[in-house]
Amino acid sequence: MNNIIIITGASSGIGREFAYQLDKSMKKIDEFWLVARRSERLDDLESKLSHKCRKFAMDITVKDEVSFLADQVKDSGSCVRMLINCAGFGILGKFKDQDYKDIQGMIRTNCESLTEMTYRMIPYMKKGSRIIQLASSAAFVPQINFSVYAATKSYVLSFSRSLREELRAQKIYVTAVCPGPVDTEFFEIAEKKGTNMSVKDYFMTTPMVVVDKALRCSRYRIPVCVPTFGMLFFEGVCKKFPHSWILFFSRFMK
C-alpha cells in the first residue's frame, strides 16, 4: 500500500513549512501530495524535498478539481497517513465595505473547501492516521474587522473537535491548530485594503514555530493546538471573560 501525506496550501508560509519538517521525520511515507494553485512554487518545494512528490497545481475550491484528486487517491490505492489542510486566507476590514467575492472566498476557502476535502479523503485512512485542520487564535472570539475570517476559523474549529470524536473509534485523530499571527504572505493579502492589524507586530511568530508545535501536538494526539503563550493566554482571557466585554475593549485597539 502506498501512505502519503496530502497538504494543501503547500505552496507558501506554514503549507510548505509542514512539507519541510516532515520530510525529515516520515521516512515510512512513500509520497507526499502537495495541493496549491501555483504550479512554479510547487516545482521549486519538490526540488528541495527527499521524497517523491506528486504535484497538484488547483483550485480546491472547484469542486471536480477535488473530485480528480480522490479519484487519484482511490486509483493508486493510497492510503492517507496524514491530511493536512492549510489553505485559506483572510480579509481586513469592515464587513459592508468588502468585496463580497473576497467574503464568497474566505467561506468557500476556509470552511467548504476544507470540509469537502476533509470528507473526501477519510475513507482512504486507516487506525493511526491523522488530521491537521488550520484554525486561528481568531476562532476564540468574534472580531472587529475580521469578522468574516474569525468566523470562519470558529467554524473550523468547532468542526475539527467534533469530527475527533466521530472518528475516535476509527483511531484517526484530528488536531485544530490555532495560531496568531504569523510571519508568512498571510498580511500582505488581508491588509491589501489599507486596513492595517498593527498589534499583530506584539505577537508574531514564524511557520517553523507554528509547525513544530502542530506536528507535537498531533503525535501526542492533542485535540486543540496553540502554539505560542501570548496566544494561550488569549486563548485564557476569551474563556475567562464575557466576550462582550472583549469586543467592547477591541474597539480601542489599533
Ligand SMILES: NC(=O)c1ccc[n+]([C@@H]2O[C@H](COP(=O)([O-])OP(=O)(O)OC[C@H]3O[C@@H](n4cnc5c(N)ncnc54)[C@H](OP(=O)(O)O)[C@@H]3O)[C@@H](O)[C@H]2O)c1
Given for the second form:
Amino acid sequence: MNNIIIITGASSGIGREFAYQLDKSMKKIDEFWLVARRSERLDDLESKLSHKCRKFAMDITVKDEVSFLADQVKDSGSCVRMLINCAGFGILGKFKDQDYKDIQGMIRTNCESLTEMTYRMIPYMKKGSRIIQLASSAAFVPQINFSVYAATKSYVLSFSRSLREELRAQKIYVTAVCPGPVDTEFFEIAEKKGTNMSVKDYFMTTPMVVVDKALRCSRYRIPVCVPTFGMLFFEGVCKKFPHSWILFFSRFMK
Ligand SMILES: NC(=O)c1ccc[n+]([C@@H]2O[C@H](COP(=O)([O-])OP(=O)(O)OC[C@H]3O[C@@H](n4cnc5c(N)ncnc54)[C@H](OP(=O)(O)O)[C@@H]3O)[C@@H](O)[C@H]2O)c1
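Okay, that was the form predicted alone. Show me the form predicted together with the ligand next.
The complete assembly is shown below, putting the previous chain first.
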C-alpha cells in the first residue's frame, strides 16, 4: 500500500511549511502529493524534501481537476494518510466595490474546492487517517471589509466540526486550524485592491508556529486548533460578547 500525504496550497506559506515539517516527522509515508498552480514553486519544494513527491500543478477550482486527482489516487492504489487543505485566499475591501470574480474565487477555492477535495479523498482513507482544514480566526465573527472571506472560513470551521463527528466511527480525525494573521503571501493578495488591515501587525505570527501547533492538535485529535494566545483571547471574546457589539467596535478599527 502506497501511503501518501496530499497538501493543497503547497507552493507557498502555510502549505509549504506543512511539507517541510512533515518531511522530517513522517518517515513511514511513501509519497507527498503537492498541489498548487505554480509548478516552478512545486519543483523548488520537491528539491528540498527527502520524500518522493508527485506534483500536480492545477487550479483546484477548475471543473474535473479534483476528480482527476482522486482518479490518480485510485489508479495508484494509494491510501491517503493525511489530507491538508491549505489552498485559499481572501481579498479585503467593501463587498459592493469588489470584483465579482474575486468574490466567486474566494467561495470556489475556500469552500467548494475544499469540500470536493475532502469528499473525493475520504474513500481512500483508512483508520487513523487525518484531515487538516485551514479555516481562520476570521471564522469566529463576521468581519467588516472581509465579509465574504470571513464567511467562507465560518463555513470551513462549521463543516470541519460536523465532519469530524460523522467520521468518528471510522477513526478518521478532522482538525480545523484557525490562525490569526500569518506572515505569508496571503496579505500581498488580500491587500492588492488597496484596502489594508493595519491591526494585523499586532498579531502576526509565522507559518512555523501555526504548522507546529496544527500538527500537534491533529496528532492529539483536537477538533479546533487556535495556534496563538492572541487568537485564543479573540475566540474567547467572540464567544462571550454579542457579535453586534464586536461589529460595532470593529467599525473604529483599521
Ligand atoms: N496568512 C494568513 O494570515 C492566514 C490566516 C488564517 C488563515 N489562512 C488560510 O491559510 C491558508 C493558506 O494561506 P497562506 O497564508 O499560506 O497563503 P499563501 O502563502 O498565499 O498560500 C496560498 C496557497 O494556496 C494556493 N492556491 C490558491 N488558489 C488556488 C487554486 N485555485 N488552486 C490551487 N492552489 C491554489 C496557492 O498556490 P498557487 O498560487 O501556486 O496556486 C498557495 O500555495 C488559506 O486557506 C488561508 O485562507 C491564512
